[in-house]
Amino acid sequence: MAQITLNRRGFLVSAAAGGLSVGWSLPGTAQTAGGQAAASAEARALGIWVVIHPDDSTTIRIAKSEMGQGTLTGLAQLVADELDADWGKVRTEYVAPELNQSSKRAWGDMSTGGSRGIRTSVEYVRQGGAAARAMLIQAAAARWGAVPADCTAADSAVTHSASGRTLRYGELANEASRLPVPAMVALKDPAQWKLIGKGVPRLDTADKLNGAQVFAIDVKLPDMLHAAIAQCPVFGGKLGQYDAAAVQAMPGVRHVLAVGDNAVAVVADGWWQARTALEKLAVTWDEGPNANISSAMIADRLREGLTAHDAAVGHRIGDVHTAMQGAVKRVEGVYGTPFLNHATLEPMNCTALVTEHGVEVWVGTQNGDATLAAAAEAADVPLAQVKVNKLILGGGFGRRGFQDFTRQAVLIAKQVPGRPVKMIWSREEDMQHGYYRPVTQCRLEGGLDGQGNLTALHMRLSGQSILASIAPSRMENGLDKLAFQGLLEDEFGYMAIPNLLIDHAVRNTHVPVGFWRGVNHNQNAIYLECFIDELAHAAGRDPLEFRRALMTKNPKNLAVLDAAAAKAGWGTPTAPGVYRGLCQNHGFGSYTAAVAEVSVSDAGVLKLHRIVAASDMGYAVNPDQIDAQVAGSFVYGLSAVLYSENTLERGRIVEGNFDSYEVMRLAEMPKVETVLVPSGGFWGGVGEPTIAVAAPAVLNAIFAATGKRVRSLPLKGQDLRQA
């Protein structure tokens, strides 16, 4: 739709249909990593997963959205594995969602979430692989003259066993693209996998380190202009009155222009000019009935939650009530955790440009069939008149999975017809209008018999439900499953107690929340694991061994126990002033497991020394990867630990930037071993299971240094001292 320069960076949009592929590029973006794909007229498609070069290179297209997790690597390696491509010469990139979406959604769904970017994938697209790989050998065995079951695949080229004919890829290419794609093709066996399992480097990270890969916040087009935007900044307020003319005259500035009935942007030159315009705007708010909502209000609301009657049962065996007043000993605890930002490094952008024939946008999303469906609500067109052009994002944590940013892209866009606008929201504007994960509360209490064994254990949770705030048809009968991540049966790691209750009150607020790294996993898992340590303690019993007998009838859950306890030395003696903590936990289709040394000083000063981290994601895609992504989570998670939390005065987000919402320096990160123990058979993600056990761990250790036990989070201003 725009007109633009043709320049090298360049990549390639096909049509599924025909496998014909089209080469165009766009300036200022970047499609592909590991290299540009040759965009030429001779590359042939081969399914929709495959287009092969006449070079012998192998472009891999990607469907999900790359935001550091390694996606675009993992999933380039299961296609290629299958075709049995030359490494050294794959690419890949992105399927661009206007495609899907007039291919009937031929690559599936586009959203990147829940660890789902490669566990959801395998199958289907190491059937492109596997197809591709089929379609070349037929080529050659019709060339040939031969069977196809006498040929074999490797390395981007086909030989004939019998006489040692070989054809590469490039050359067949054309003549396998005529030949219909087959339905369904034997996937190989774990034994045979040459690429599966092994530690590749990343396709993405040269043009990270040289520079050349280009963000949403990077994005360069002719003519384009810059805005700034600030939205009420009460949740659920409106825009008042604003006094365009006393900035209308300020250097750059060209439009000052409402947007929704939320928000008002400057449009300028450069986003500094609309900045610094936008900072001298005098706005009125409508600020609404949420004007005077405070933490402390929230946090009332929430331990009412605590005792109420209106929770909905999430999981339940035997009678706890009955044993719970048969039992020797009851131990109470009540844990809360804080709202928390996604603080992605890249702050929400988006570059929109509408013109008579549609709308086209530049921007970094978790879900391309998302955007495309919010550009075309925003701009009021068809979806056919829509195009997304993603980009790999600077950090998405669930974030960019909404598209509030979208939409108000295109919204300003609208109002300058015919020049592209790239808005970007400031750290504060991004700080103070996320979709953060809930505030919660959790009140705990266990029953213990003679022998220190659990008989029962009740948890209520009280909090924020996401589903009731953003998807209320998903909820069961005013139950809301996503807030027992952790605690249902498909995943709660002590199935053997035998008197269980586990319930949730909805408390929810007006801050909206949403999908936050490892979602409701990371409360649920402090709330469970502190306080199975606090029972261990009081049992007088060892924390591993006391999880041990609770976990009779989860063996994998034990079994990653068990490896990050062996590994870590569990139960040897570690370094003077050092102390060990412990956890589990199963999400997101692995089983996860930690070991926390930390020490503690006579001044309270917490130092963590090493995390052991034990990991069964049935198979490893890549190893590697697999070790970058459990320490990045810990990076994440303990942040929320040791700084990270959002509080509300006046009904707004007090954070505003770094400074007042803290992050982990590296001084302060441990060293992180990474145990996997793949017990096959399934495919678990990897990008959220393993910030569940960090927290935990590090809190138990806390205990065993201090005698203290953490109830709330973060630790910042808390007294760590010895008990």
Second form
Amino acid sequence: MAQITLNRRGFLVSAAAGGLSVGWSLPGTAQTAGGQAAASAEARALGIWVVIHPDDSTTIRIAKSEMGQGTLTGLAQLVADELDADWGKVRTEYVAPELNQSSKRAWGDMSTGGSRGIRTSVEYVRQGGAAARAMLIQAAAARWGAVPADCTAADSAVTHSASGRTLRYGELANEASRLPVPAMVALKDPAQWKLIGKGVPRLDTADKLNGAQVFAIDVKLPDMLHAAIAQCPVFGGKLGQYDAAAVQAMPGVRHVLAVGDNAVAVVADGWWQARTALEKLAVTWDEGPNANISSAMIADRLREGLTAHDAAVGHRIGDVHTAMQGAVKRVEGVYGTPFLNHATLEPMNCTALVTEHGVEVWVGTQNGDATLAAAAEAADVPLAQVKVNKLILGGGFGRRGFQDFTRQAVLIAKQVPGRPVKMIWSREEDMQHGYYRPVTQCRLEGGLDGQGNLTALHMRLSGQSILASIAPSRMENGLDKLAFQGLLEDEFGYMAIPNLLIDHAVRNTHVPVGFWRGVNHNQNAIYLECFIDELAHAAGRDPLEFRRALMTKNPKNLAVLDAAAAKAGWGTPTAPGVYRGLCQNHGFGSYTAAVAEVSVSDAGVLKLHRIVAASDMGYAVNPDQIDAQVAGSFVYGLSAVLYSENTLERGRIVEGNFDSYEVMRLAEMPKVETVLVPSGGFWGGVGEPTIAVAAPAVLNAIFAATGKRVRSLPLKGQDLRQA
Amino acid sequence: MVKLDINGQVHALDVDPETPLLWVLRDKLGMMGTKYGCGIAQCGACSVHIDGAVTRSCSLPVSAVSGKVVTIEGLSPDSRHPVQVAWLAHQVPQCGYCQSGQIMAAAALLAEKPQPTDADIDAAMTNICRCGTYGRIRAAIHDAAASKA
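Target state, the form predicted in complex with the partner chain; input state, the form predicted on its own:
After this comes the whole thing, all chains and molecules, with the earlier chain placed first.
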């Protein structure tokens, strides 16, 4: 368990145990960790990524956030491989966001999302490992009076080839740390990798087996108070009146506070006391202009967008309208998917302490840099007076890239100066105040010629734009390119379609939207891949063969689709009553495909029997963790297929907890067989690419089983009995 | 005053008898391994054993606790309970937040049924994992059962 003490400035300093970060003494920075410096006095930093201890144990610094996706382990593998470190001696430590801030973001962008953890930092973290190895070799060579080229490194030791003399990294670290950090070192060829490509065990498992892992919700600080919060249930509404006096005398209650202009919090000795008092608190809300909006109204608005004249064009090949008029057969389908909450199992929470010296927060964040900025803004102090303690996330999935809960915790703590306050959202608060996967609809029209070839495809998206809603500066002349994930030339798998038009009618709502694992790939892949399946059936052709003919310009997509189909035995008999569906996608830098095997009973009960998932992420850093991410993607993606949906009544989210926002449980989990076909030459993402193929593979299999084309999700409540 | 036997230690606590056991564990006793996930006994992150039976502590008033409570911290003195060993071997946890509850549920299942079938596992393991570790949980339970056989 983490030990937490007050240092002389009144700031709280956390020790390295339990995954809390500790700032090492770094060249060029003034950062030390108070009383902790002495304990690590002999550890030496070689550059900014690697710290070597006298016993050879090696601390690798990680700037990205661990939320279960295995990035701590994967990034450490990249550094340790170039470092030639003994993997058994490697541990990791988070870079403190304030250190990144004060050193001009020396550790790069801390934002962790978009499956970018490895693929955007792979070059500079490997450089960090390679530079440290070069320094250690140079130090050894200097001791021996040898030239570095005659020395080799392996397993945390340098060997002089001619004499066989060896020095351990721990013996060399002090001298090596005094050498200049080389600017650019040649990286290993893939053939020389020892750790990259190995399914080594995760570095963060032990504490997750016995309750010792400290998540933000578990932080314990001296004199800490606990806060429960209620936000205006209607998005965009404000806090009206509340009767603090009525709950002030309840057990443990210390304060009843307004939080910004839209929330109220009760601060108490314990969270249960705070929550109980908050439930008793009479609050009136100024619900604002959105208080009458319902899901039905939003659906009508999106439906209008499906045929609206104006739409932002994302992808155009040839002339769809002319080609469509010449088609022998036309097929049309209208699809829709709902708002979805991330529902991380650890609800949003943050602990904050505001003193005369500044503000300190303890939080699970996907973006340490942004958390630092948000805390500074909320506390109204300079960035230099903020300290952010990043903790392991109890799930992220995109939700913890937002800073709303950090801002709130600081606004509360500001009103209770000198005492840390841990604010925890109830599950209901979490469910009803998310940044939801956007609601969208899609109308597709395809034209087939007399031979059953697809000659024209029009895909009209209508719905909420994430960028227009939260980052309007990233819109390009009314175009949200992110809304077209999987559909633009760099990712679209069917570039041989001769006439193509994909456009988007932006129809925003008052509901906050954000990046939900897989983001817009989720619904776009459902629309495209299910409709391609519809076209194949309309053409009387096999869904695999129909796709293959359209993928002649997309060899990597095709290879992965073929790999999935081959492993699943596409075209071979299934068990009686079991049917297959397949699909493919390209996103977050990786190619994925899946085959699902399902059955639907006479009573309409769906059973998922088997999933085969193939992916090409270029280089596979840790195949065992990729397998875990692929399987997990199906659970997250299929929860959305089977059950999950957020609906609106009177401007607010209806669902409050896991009884109404259901998710998949173990009994429904099909066997997932992963097929990794890394083709090399690029670094693709892993955490998100596969989720896009989860839903369409199953939906296409349901059609094969029943003849019923499911065009809106979730399946809950839909009649799947055979058509 | 409420008396609780937790992991073999008896505590006399001055708490509101309506307080759920979960929040007594976390905020009164500082035992943070048992997690809050939903507060309505849906997700199982708060699972503990009471006289060996897996129980969701978020919805159980502390005054209603009559038996001996074991939490994830007390499951094994050295983290070598067969379930923990199997969890490590199968690299089950991703984010890890649900895993205290999953492990407690699996340990209770194996205590009751040393050789569970897939159907037994389906019925007993109803805890939510948002990362999606279900496949590995199933495999690890079978392994833990085999190691005890």
